[in-house]
Structure formats: C-alpha cells, structure tokens
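Next comes just one chain, in structure tokens: the form predicted on its own.
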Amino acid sequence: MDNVLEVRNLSKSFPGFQLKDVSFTLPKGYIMGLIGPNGSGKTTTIKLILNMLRRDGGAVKILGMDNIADEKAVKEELAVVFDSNYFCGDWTVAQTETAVSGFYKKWNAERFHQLLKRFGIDPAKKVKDLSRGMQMKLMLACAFSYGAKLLILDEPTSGLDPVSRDELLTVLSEYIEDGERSVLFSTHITGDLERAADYITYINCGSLFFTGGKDEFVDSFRIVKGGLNDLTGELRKRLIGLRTHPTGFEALMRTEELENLRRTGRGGRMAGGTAADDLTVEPATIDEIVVFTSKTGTF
C-alpha cells in the first residue's frame, strides 16, 4: 500500500454549493497542503474524509480501508487537529489524557508525557487556562501518542505566533520521517506550505483545480506585468485574474501559454503587436496563484 489516503470522485451537495468529483491521493511519508479560498470546499472535503458528513458520491480509503465500512479501524490510524480546542476547558491536561487514551488501543503514555515536556505543558493545568498555542500543542500531543498513520490538520496555524508556527512545522517534518506516516494540512497560510508541503491539492468553487507536486504547481504559473499598450485582445485571452492600473497591468499566466507566446515572438509579434520580450515575468507564489485564479474562477 503506497498511499495513506485515496479520495475518488468525492461529491456533496448543499443548497447553493456543490463539491464535484474531487479526487486526489496522498502517498506515505509526505505532507499535502489542501488549499482554496473560503467556501471553496476544503472543510467539506475534510468532514467527508472523517465521515462527519454523508457523501453523495465517491469513495475514501485510508490505508486501503473504506472510511465508512471500516470506520472503527480507520479511526485507530487517523489523528485530527482542528483550528480550535475541542477538549473540555475544565479538564486538566492529565484528565484530558485519561479521557482520550481510552479510545485508542495503541495509546503511548510515555510518548504523551515526552511531548508535554517538549511543548512545556504543565499536566496539572486546566485546558481553558492554556494559551491558544498551548491548546494546539496539547491537541498535537494527543494526536501523536497513539501511532496514527494519517494526521489531518484543519487551519492549525491560524492565530499562532511565528515561533509556534515554526515549531509546528518542525514537529510535522519529524512526524513523517519514518516514511510510513503522512499529513493532510488545510491552511490559508500558504507560506507554511511553501516550506513544508510536498504536494498541493487546490479546490476552488467546489471543483478540483490542481493536485500534484508542490513544485509542479508553482512552476505551472508566472506573474506577468506590462504596459497598457501591451494589453492586446490576444494577450487578454491568455491572462488569469487581470488587474489594471493607470500605468499598466499584472496577471497570472500559465507557463505553457507564456512559452507559446515566446515562440510566437521569435517568428514575429502576436496580433496587436505584443511579444514576450515586452513583458516583465516573475515567479508566482502559492498565495498569488490562489488569489489570481480565485478572482475570476478560472479553471
């Protein structure tokens, strides 16, 4: 079994929104970033994977097991950390361990207390008295203490300070070191993904825009800038999320389209007079790709 997670043609309809035939796979030993604007379908996808929503179509397999038919066995291998604390605030950290450990046959108390020590969490302290960052670390300590093979994170770095975010990313890198465990990491902070992710799955307006290697995703696009005189009708057809201002324009362009423009330029200019050499071309970040493609809903 090479994949920890397999999602095939996943679909779910709500009034005013539809998740349509989303498919992706996450191999063992890697981190995948799940990205998209608010309302794009990321959380719906995660809830369907966790069987928190009833799917309309498709299939989800975790370690080769169906997430519905084999739900009990699946959840022994699955750990989840959401963007807010889900433990009882009046429990102490020690009481939290007592409550959580009973659900998992492979609970490792020694590992849990090692993580508490590493994260600087006092077992006698009440959950509600921990800072947001410390609550996140407590959820991670629980998630890492029963040998789960798949960790799903839904906006875990939202609201964390840079030091806590850096520590989280370090912990995630350590988590997958054995090559047997993987992370599905939903976040709006794409800088974290540029550092940590191996794969990207991008959902926009309920549909799959891209799934594959992070480097492939970033290399597929460029930021293009030029003067208003360069903005011909032919060029406009190739641009994504066009922004104009008094002195020029900027937009996203697929790298393949840019190469086609360059080849056209060697034999003459495009209709209207624009050639690739007239344009300023820069690498695109994950954040810029999401912003420009979301602006127009371009697929």
Contents of the next structure:
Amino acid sequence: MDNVLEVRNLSKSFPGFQLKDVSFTLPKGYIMGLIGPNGSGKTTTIKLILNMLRRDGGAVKILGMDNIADEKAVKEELAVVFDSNYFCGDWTVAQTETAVSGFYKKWNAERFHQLLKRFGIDPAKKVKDLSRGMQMKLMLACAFSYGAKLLILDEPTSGLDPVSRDELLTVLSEYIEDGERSVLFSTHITGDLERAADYITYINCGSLFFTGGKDEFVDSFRIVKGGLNDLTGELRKRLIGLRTHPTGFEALMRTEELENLRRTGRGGRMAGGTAADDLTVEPATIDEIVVFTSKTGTF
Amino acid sequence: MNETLKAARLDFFLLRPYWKTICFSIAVPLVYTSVARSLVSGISFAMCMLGIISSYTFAVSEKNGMERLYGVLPVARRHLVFGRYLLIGLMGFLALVFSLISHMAVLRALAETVEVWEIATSAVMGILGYTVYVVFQVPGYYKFGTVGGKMFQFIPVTGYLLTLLLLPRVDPDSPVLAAVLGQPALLIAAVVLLCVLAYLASVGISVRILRNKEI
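The form predicted together with the partner chain is what I need now, so please give it after the form predicted on its own.
And the full complex, kicking off with our chain again.
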C-alpha cells in the first residue's frame, strides 16, 4: 500500500457552504500542502478526515482503513496539530504527557522527553505559560511520541514568527525522512510549501481545483504582464484574475494556453494584434496562483 | 472498560488544577450543618454543591477548546461519555461518604444526637438528589455546553431549595416513613435501582448527543 491517505468524493454541506466531491491521495513518505483561501474548505476537509464532522458523501481511507469504521485504529496512527493549543492550559507539560500518553499503545516517554529537550520546553511549565510557538512544539512533541504514520497540520504556522516557522519545516522534513511517514499540511502561508511540500491540493470555494505534484502545479501557470494595448478581447478570455493598472495589466495564464498562443499563426498573433512575444512572462509562485485564481473563482 | 477508565482519568486531570475549589465547595456545607444542626439538610447542601461541580469538566474542556483533543484521541465517543459519568459518579460517592462522616462529627462535637434514621435519610436524600442533578445536567451540557446550557447549572440549587421547602413537612413519626425505613434492604434496593435506571437513561442520551455532535 503506497498511499497513506485516500480521499474520494468527499462532500459536506453547511448552510451557505458546500464541500463538493473533493478527492486526493497522499503517497507514503511525502508532504502534501492543502491550500486555499480562508473559508475555502481546508479545515472542513481535515475535520472530515478526522471524523470530527459527519460527511454527507464520499470515503476516507487512512493506511487502508476506513476513517469511521476503523476510527480507533486510524487515530493510533494519526497525529494532529491545530493552529492553537488543544491541551488544558492549567496542565504542566509533564501533566499533559500523563493525561494523554495512556491513550496510545506505542507511546514512547523517552522520545517525548528527548523532544521536549530539543524544543527547549520546560516540563514543569504550565501549558498556558508557553508561547504560541512553544505550544505548537508541545503538540508536535506529543504527535511524534507514538510513531504516528500520518501527521495532519491545520494552519500550524499562522501566528508563528519566521524562526519558529523555519524550525517547524525542518522538523517536518526530518519526520518524513524514513520514507514511511507522511504529512498533510494545511496552510494559507504558501511560502512554507514552496520549501517543504512535494504535493499540492488546492481547494477553493469548496471545490477541488488541483491535486498533484508541487512542481507540476507551479509549472502549470505563468504570470503574464503587458501594456493595455496588448489586452485584446481574445487575450482577456485566456487570462485568470486579470488586474489592470494605468500602465498595463498582469494576470495568471495557464502555461498550456501560453504555448498555444505562441503556436498560433503569424508568430502567435491573435485576432486584435497581440502576440505572445509582446507579453512579459514570468514564473508564478504558489501564492500568486492562489491569489489570481481566488479572484475569479475559476481555473 | 479500559477506554472508559482512560477517559475518566483524563477528566480527573482536567479537575486536578481545581482541587482546592472542589474541597472548599464540599467543606462549606459543614458550616451550614453546624448552624442548622440538621444532617439531612447539610448533606443535601453538600450534594447540591457537588452537583454544581459536575459542570467543571465541561467548563474546563470548553474553556481550553479541548473538543479538538477529544476528536483526535483514539477513543470512541461513547467511552468519553462513560468516563465522564464514571468520574462524576465516583466523586459523588466519595463526597457523600466524606460528608456523612464529617457532618456527623460536627454535630457530635456540638453535642447533637444523630439518629440512625437521620443517617439513612441523609444518605438516601444525598444519593437521590445528586443523581437527579447529574442525570439532568450532563446531557444538557453535552448538548448546549456550559455557556449555552447555563440554565442547567440551576438544577442543583433548585433541587436543594425544594428539599429545604419539603423537608420540614416530613413528619418523622409518619407511618409511611416508618414503613420505608423499616425495610432498609428494600429501601436500598429501590434507591439503587432508581439511580441505575436514571443514570442509564442519562448516559444513553448523552452518548447519542455526542455521537451526533459535530466538533
């Protein structure tokens, strides 16, 4: 079995929001970024994976097991870090271990204390007295102490300073080193994914826009810039999230479309006179892809 | 059962930072007993206080956003409910035993005579009162939380006030009371049966609520 996580046609309706037929797979030994703007359905997807919300349709398999029928076995192999602390603030770090460790058959106290030492967390300190970054590290220390095969992070870097974010990404890279463990990493800080993710799943307005390799995702788009004179009706149809300003325009364009444009007659000149070679074309970042596609809600 | 114990243990850890408040709440009724010189009303007051405390596990987990932790732990939701009832029930039992002993000691120190029927009535009233408080409160907290279900916190106080209102109307020489107390085995069996049935119904409702709850 090569996939740690398989999500098939996952659906859930709320008043005013619908997650529609989301499907993706996460192979063993990789990090997948789950991206999308706020309210796009990332947390809903994660909560459905964790069976914290009841799905309306679809299926979720974790390590080949159904996330509902085999919930207990699944959660033994699953670790989750949310954007904020979920332990009792009045517990000390040591008490947190005592309270939680009993639930996991494979809890490794030695590993937990090694991680505390590495992260610089004082076991005698109360959880509420830890900084946000330290609380996140405590959740990670717990997550890493029972040999979970899949780590799910729901916007863990929001509110963290750049140093803590960098540390987290280093820890995640180490976590998947053995090729047996995987990470699903939901975030809207896509800069983190440029560095860490191997795969991207992009959800917008409750629908799946893309799932696949990160490089494939980034290579699928280009930022196109030009003067206002270049902006013909034909070109407009091909642009995603067009932004105009007094001196010109910028937009996202599918690389495929751009290639087609270049291949069309008269050196890529379209009806109206714009040639692909007249435009400035730059590689797109994940952030730019998300921003431009979110503007139109289309892909 | 193992999972239930783990869940009860987790809840115990939730209450651990508040043990001083809990001890204080159980001790306060001693003052009342020393003033009122009535074991029955003192024990009823103590169980009312503990009934109020039964919301603590809900309040603490709600305050800390711990529903996410419960959603992540490898334990079935029904065991979380069983564990919570187990801890609340155990706390009630220990508080009742402590209260009976300490309140009797206070009354003895005040040179008051404590009759056997008073001890039996106090225990029965304490158990029944606490059961009523718990079986109605807990499903309410599961459904609405401690903030949304604030009204459920009034159940123990209402119950206690009703006890105070009705207690003076009970004639200690009543033949009905004499008949009931004259059959202690039957009385204990009836109380136990009533409490078990009430707890079973309450646990069933709470499991159903939590199973359908979206976190």
